[in-house]
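So this first bit is one chain, no partners, the form predicted alone, shown in structure tokens.
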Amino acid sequence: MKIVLFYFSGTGNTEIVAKTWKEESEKQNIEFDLVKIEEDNFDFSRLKEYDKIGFAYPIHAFNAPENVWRYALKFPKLDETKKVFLVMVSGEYMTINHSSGEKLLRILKKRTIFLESDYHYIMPYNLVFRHTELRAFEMYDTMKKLVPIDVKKYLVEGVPNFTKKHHLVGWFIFLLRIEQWFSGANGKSFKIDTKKCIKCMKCVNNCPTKNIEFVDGKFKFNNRCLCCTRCSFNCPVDAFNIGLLNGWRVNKPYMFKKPDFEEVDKHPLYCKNSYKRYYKEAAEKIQNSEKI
């Protein structure tokens, strides 16, 4: 079996999940190619080589990021039907997130590529607020336990997975695509504290849409921002102001290790029931797999 997984990752969470899918697939002797969407160097004539096609992405305002579905528009219509699986990554386990791929799937359907399976993994926020290191580790650890099960079930045993969806969310998700317009407009209002900035140019060099330029000694922001927050999240001196969303700014990568220090969880009630449901379902899946 030969698999290709196209992925976009803003601050690295989705990339971690995508690489885990690759690692676990290769343990099962499955050939698995990872293609980074932003590099945009894939030869689409090769799609016929693959048994299954995957897309992995972070959920932005309950939708796939704009660059993900725009990438799918480049796919040619295939001569034979192909199956696609989705790997969705978000900071909360809400049912509405499970329909995030609607537009992407409509585009792929026109190219004779149809949904066969989908998965949703929880990873820590890079926007809204910062999760504690313990919560981040719990999310990471749960994902690392779930992916081997999902890979074996789907790619080895041929058993697909479908996340629970609500039949009334389509119109709501459509309305929330205004976030994609807002991201471009808000991105132009980003500012950098020049007193803090060390001119490392990480933000310029790593922006997935080349939205940030350094011209004549000044930073320039254009209207191509995806609101992935890769720039502000990874800024080594926390020099960013991200416009209207600055109150939600999160800075500094997570350790993804169990901390040996105590932290106060400032948001213990946030999405409490959805997290509880996610961990309960994950524990049941892990326990059932161990019985086999």
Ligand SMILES: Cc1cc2nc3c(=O)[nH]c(=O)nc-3n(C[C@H](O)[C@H](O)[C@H](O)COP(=O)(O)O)c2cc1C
Given for the second form:
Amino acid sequence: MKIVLFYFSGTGNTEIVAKTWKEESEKQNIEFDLVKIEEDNFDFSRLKEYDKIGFAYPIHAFNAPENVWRYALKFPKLDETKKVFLVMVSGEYMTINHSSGEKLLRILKKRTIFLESDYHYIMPYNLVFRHTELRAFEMYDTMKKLVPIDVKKYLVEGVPNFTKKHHLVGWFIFLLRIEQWFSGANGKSFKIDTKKCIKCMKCVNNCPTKNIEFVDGKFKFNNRCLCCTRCSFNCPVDAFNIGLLNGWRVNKPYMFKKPDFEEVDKHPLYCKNSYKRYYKEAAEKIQNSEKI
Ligand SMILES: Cc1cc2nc3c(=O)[nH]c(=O)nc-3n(C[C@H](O)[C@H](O)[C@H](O)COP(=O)(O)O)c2cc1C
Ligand code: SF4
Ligand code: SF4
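Next up, the form predicted in complex with the ligand. The previous block was the form predicted alone.
Whole complex next, starting from this chain.
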């Protein structure tokens, strides 16, 4: 069994999940290649080597980010059919998120690559508000327990997973793809607080679309932004202003360790029921796997 998982991650959450899929697959003696979409160095003639193809991405406005589905447009039409699995990563366990791969799947289908299985893991927000370290750790810890079960079930036992979907959300999701146009326009309005900025150039060097340039001592922003928030999230001095979304800016990577300090959860009621459902379903899955 040989697998390839193409992934994009704005601020590292999807990358952690994708690497966990690789680690757990390799424990099961499955050959597993990870391909970072933004590096754009994959030789597509190698696709035929793989038994299954995966795509992992963070959900942006209930959709796969634009660079993810655009990447699929580069896939050649294959002589044989292939199966694809989706690894979706988001901040909320809302059913609408499960349809986020619609456009990506439509593109793949034209290339005779069909959906076989999909997964949705909750990881902390990189936009809107900052989850507490405790909640971020709970999300991480749950994902770390779920992935080995999912890998074993799907890649070893051959049993696919299907996230629950509402079949009427297609139009809504289509309309929300306006976020992709908005991101490009909003990315042009980013600003940097030059009093705070220490010119580390992390934002310039790490932007997946090369949207930020430093020319003649000045930062310049283009219209290629994906709103992945990598620049503002990782700025060491929180000097980044993300335009119209600045009120939702989240800065600083999460620890993904159980905190040894108290922190007030300012959003205890936010998506309370969907989180409750996620943890309940996860606990059942973990418990059932322990019984076997
Ligand atoms: C522009 C943008 C839009 C987002 N939209 C959603 C969304 O529709 N639903 C959701 O649950 N999370 C949403 N999120 C949260 C991310 O999916 C979540 O934080 C994810 O873990 C980020 O993964 P990454 O670190 O791999 O980029 C959004 C984040 C960004 C930056
Ligand atoms: S990451 Fe922050 S400190 Fe570094 S160059 Fe960019 S704005 Fe300045
Ligand atoms: S400018 Fe920032 S938010 Fe936009 S694509 Fe680059 S790193 Fe991501």
